[in-house]
Amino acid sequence: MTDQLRDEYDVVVVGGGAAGLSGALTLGRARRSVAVIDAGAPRNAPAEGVHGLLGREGIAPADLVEQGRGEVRRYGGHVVDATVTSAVRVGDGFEVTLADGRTVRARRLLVTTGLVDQLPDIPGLRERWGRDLVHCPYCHGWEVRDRAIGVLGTGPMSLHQVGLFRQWSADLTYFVHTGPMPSAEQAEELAARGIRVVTGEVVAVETTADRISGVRLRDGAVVAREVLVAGARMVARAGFLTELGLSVVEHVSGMGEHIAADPTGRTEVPGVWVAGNVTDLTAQVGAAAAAAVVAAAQINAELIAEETRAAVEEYRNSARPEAVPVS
């Protein structure tokens, strides 16, 4: 089900995952007119369930979104299946253009479009993403516990991932690949915890019966593994903001690119707010949703202040009858 898009709203939320829907829910309950525009390409679509979300542990991502959409609609919000292609400043607000040519006006924008995971170009890797190729121990660690896990060195956080996943399995191999080579101190730590280090270049992921079975190296050797961990480069989905002068920048962690914002989600462009993975690359579902609630409350407060200033101006300019003395 998709709702009819009106011409104008107090707030347009771009992105309809947990963050976007949580923000829209908060705004709807604040009696704001709000529309969620969702392109329907959730990052967690391959995952079987959402984890670490109190009260919804293990819920399928699609089911969480469907329930969230119903809650937003309950408070008068609209949910529209469409892709935003651009946003421009119009007067004190914004005009948002969709891929099908429709436009919608908004006084404020809340961007919750998430990010894209850019995986290494290794044959067989992409096909296993979100299944037995994982990236976050808190999202997937329990499900892969005690299995033969291989961590692919793909970025600056690879050794950090090795240390984390050791909590869930004692059978761990670190494939250096293009990641950081352990220092002498780190090598000692890995050895002390029984973690094997393989320095050869990874050229392919082997699968058997639609499951990962091993990692093939440049020299032809195959190291048997059941689960792989890869730290993808994470890049915010925010190209449509370019005309507003808002672009992605490198994250301080070196893990990818994000839209910079203050702790409440306010960006450097007045009226544009962000929440979730588009700004916080490592936020899990619960954290992304919570950040959107904070941003939504700030947006509502900003709109209240704007409306109060307008009311005061109108009050001052109105013709007021002289006070009648009380005898």
Ligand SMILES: Cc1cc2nc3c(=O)[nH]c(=O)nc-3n(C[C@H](O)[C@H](O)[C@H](O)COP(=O)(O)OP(=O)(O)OC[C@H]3O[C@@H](n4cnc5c(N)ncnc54)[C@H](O)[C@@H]3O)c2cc1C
Second form
Amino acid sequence: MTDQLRDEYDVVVVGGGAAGLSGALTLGRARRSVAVIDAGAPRNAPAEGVHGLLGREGIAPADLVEQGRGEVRRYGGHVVDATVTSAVRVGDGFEVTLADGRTVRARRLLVTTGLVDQLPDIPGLRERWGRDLVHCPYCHGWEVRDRAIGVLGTGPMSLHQVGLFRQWSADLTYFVHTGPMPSAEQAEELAARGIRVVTGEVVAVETTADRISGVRLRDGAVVAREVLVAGARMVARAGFLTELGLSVVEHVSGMGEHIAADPTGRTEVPGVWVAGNVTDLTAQVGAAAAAAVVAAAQINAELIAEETRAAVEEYRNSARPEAVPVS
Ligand SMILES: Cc1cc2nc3c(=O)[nH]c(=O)nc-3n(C[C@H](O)[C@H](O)[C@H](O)COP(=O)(O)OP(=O)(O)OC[C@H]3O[C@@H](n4cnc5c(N)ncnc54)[C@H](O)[C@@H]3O)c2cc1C
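Return one more block: the form predicted together with the ligand, after the form predicted on its own shown previously.
Below: every chain and molecule of the assembly, starting with the one above.
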């Protein structure tokens, strides 16, 4: 169901994944008018279930979003299927433009648009993402335990990933590819833990019967593997914020680009808040949702302060101010 979009809201939430819907739920329960505008492509959509989420362990990503949309609507929030293409400041608030040309005004913006996982350009790889090509041991480690796993070197964190996945399987191969070559000390650690190292360039992922079956190297050799691990470069989806003067910056970890914010989600542009993967690249579902609750509470507090200032001004300017009893 697509809700009717009104002209104006207290808060427009851009992005309706775990973060956006949690923020909107908090705002709706705070009696704020709120619209969630969502393009409908949460990052974990290819996965069969959401893991490590207390109370909802294993729920399908689409079911979690659908239930969240229902909870937001229960408190009067609108959920609109659309993509935001730009946002500009108008007076004290913002005007947001959607891809279909509609516009909507908001006093505050909560941006929860998540990120894009940029995978290495290796034939056969992308199609397996979220199934037998995984990145996060806490999301998928249990599901791939004791399988023949290959970790594909893609960036500075690849050796860290190798060390982590050893907790879930003893049958582990590190394909250096474009990742770091182990130092002498690291090579000793890998050998001590029974982890094989393959230095040849990876040119393709082999599949059989809709499953990964191996990794093909430049010299033609195929190393049999059932599961691959690859770290993607993570880039926040935030192009529509450019006109507001907000753009992505390199994350200190070297793992990607994000929108910088303080611990409550406040950005350098007054009135624009961020939560979830758009700012915290490594947040899982629970952390993304929790961060948006914090941001929503801060937004509500800021709106209350603004409304109190306006009320005081009106009170002082009124011809015969009502006496306020002071005990
Ligand atoms: C394959 C995979 C499996 C995962 N498994 C797990 C797991 O088991 N457990 C776990 O805790 N975490 C898991 N994660 C991490 C999880 O996906 C993130 O923690 C979570 O999606 C972050 O929520 P978010 O709301 O910040 O972003 P998202 O869930 O990505 O939601 C962002 C939303 O914003 C929308 N959007 C983007 N741009 C616009 C725009 N311009 N206008 C309107 N809407 C827009 C998107 O379409 C999307 O619906 C997994 C990640 C991947 C990649």
